[in-house]
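So this first bit is one chain, no partners, the form predicted alone, shown in structure tokens.
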Amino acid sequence: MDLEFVRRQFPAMGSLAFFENAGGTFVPQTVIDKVSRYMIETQVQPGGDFAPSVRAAERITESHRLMAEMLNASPEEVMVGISTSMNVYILAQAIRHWFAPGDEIVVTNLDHEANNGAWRRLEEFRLEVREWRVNPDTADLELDDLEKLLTDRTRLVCVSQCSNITGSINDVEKIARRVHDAGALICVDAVAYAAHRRLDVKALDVDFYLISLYKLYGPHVSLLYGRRELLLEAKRQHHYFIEDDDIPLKLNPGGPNHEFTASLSGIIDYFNAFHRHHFPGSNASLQTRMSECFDLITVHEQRLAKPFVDFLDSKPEVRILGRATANHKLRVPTFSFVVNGRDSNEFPKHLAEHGVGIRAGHFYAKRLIDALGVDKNNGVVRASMVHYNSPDEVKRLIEHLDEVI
């Protein structure tokens, strides 16, 4: 991968060695330009007959189409909302009438609260919420434990494809197969996964899928995928005059953010430029282009991760949460750790003085933090890498952590 080319595409790239990518990535110039052009040229209500309104609708529609194509879905199956937490809340309200008192929903204590809290609230409607718990020694979810939770009353299983704390990848394809065999649906949080791997909802055979696009080089909006037949069945959450078959609008109160939705095509523009640079002359499909881009990205990210995980693993006073490996088949390069007897908040402050950006806390996965017994440290220290990070930045991260561990 041509790292210099990649870094030139991100204008926020500067002297800061930025390792809080799991909280939100930088955006490429292609996205910034599309937000700017929309607001300069088409900042009107879309869908009218006059030229700026027509162009506004075209830009929004094109971005929406490309987001669906990126996921290997149809545009009717994709909704752009304000956040993953809100998308899940709306989805939970839209489908709760499918469930009867005594029906069961399985959630985890691994997931970010976005794919957790809204489902747990359905206990108010006399649903039973069952918790798929991580192994406290490995911080992994184990399929055998899910098997014990599934019954003939299980209606929905909610799980993440990748933990935003441990970086460990769950085998969603295998989990989905088991959930469907039990007659239930599956809702997958892919927020911590999306920046690192190609996305394909049909290959995974999932029913609902969640992405925060600001963690995939886009603006601060989020995406919900749902199978078309399921979204048609869901109850309208929009105004009464929005038709029941008007999907996804009926599940998006107030409609999408216009300028940010219109800018999402800039994400694809970035990956297209990345692909042209590395694979000149190719006329492959978008899914193939994304796959080839992420093949290069995965190799680069593993090279970034290895010296960092080796450094942490060499420190007896450091506890890495999750798998102490850089193996891309097992994890993405998001690492969380605690230092025995130390407050996790100490470390980001020290590194900030040296131009290195990391953070500490529970990162909205407080149930996992509590389950692993690291709440006494004020959460974890987290360093998360993406493909625009450089080996030199990783060296700086290690050097300045070594000063204070």
Ligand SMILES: Cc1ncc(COP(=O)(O)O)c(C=O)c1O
The other form holds:
Amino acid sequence: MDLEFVRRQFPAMGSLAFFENAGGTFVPQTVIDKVSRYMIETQVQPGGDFAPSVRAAERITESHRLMAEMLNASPEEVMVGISTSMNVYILAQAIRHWFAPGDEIVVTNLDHEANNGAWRRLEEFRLEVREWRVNPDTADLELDDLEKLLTDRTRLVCVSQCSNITGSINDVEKIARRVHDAGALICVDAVAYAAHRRLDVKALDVDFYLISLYKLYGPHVSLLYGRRELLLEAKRQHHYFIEDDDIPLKLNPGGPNHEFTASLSGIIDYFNAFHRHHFPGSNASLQTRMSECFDLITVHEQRLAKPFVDFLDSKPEVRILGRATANHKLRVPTFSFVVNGRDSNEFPKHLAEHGVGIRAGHFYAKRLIDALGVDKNNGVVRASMVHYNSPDEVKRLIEHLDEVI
Ligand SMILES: Cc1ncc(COP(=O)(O)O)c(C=O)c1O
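Next up, the form predicted in complex with this ligand in place of the form predicted alone?
Every chain and every other molecule in the complex is listed next, the one we just looked at coming first.
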């Protein structure tokens, strides 16, 4: 992967060695251009007959189409919403009438609260919520434990494809198969996964799927995918005069953010430029192009991760949460750790003085922090890499951490 080419595409790239990518990534110029062009040229209500309005609608439609194609879904299966937390909340409201008192929903204590709290609230409607708990030693969810939770009343299992704390990847394809065998649906939070791998809802065979585009080189909006027949059955959350078969529009209680939605094609423009640069002359499909881009990205990210995990592993006072490996089959390069007897907030402060950006806390996965017993450290220290990070930046991260551990 041509790192210099990659870094040139992101105008925010500067002297800060940025490792808070799991919180939100930088955006390429292609996205910025699309937001500003929308606001300059087409900042009018879309769908009218006058030229800027026609153009606005075209830009929004094209972006929406590309986002669906990126997920390997159709546009009517993909809603653009304000955030994943909001999208899950809306989804829970839209499908809660499917469930009878005593029906069961499984949530995890690994997940970010987004794919958690909105489901747990359904206890108000006398649903039973069951918790799939991580093994506290490994921070892994084990399929055998899910097995014990599934009953003939299980209607839905909510789980993440990747933890925003440990970076561990869950085998969603396998989990989905097991959930479907039990006659239930699966809702997958792929927010922490999306910046690192190609996305394909059909290959995973999931029912609902969530990503936040501000963590995939885009603006602050999120996608909710739902299988077509399920979205048709979901209850309208929009105004009463929006038709029941008008998906995904009927699910969105408010209008989407037009300028950000229109800019989403800029994410694909970036990956297209990345692909053209590395595979000139190709006319492969978008899914294939994304796959080839992410093959290169994965190799680069593993190279970044290796020295960092080796460094953490060499420190007896450090506890890595999750898998102490750089292996891309097992994780994305998001690392969290605690240092024996130390407040996690000490470390980001020191690193910030040296131009290295990381953070500490529970990152809204508070249930996991509590389950792993690291609440006494005030949460974890997290450093997360994406493909635009450089080996030199990782060196600086290690060097300055080494001064204070
Ligand atoms: C794994 C995971 N899921 C969900 C979310 C929430 O996303 P949003 O900010 O779009 O609600 C986050 C945000 O940090 C996350 O890391």
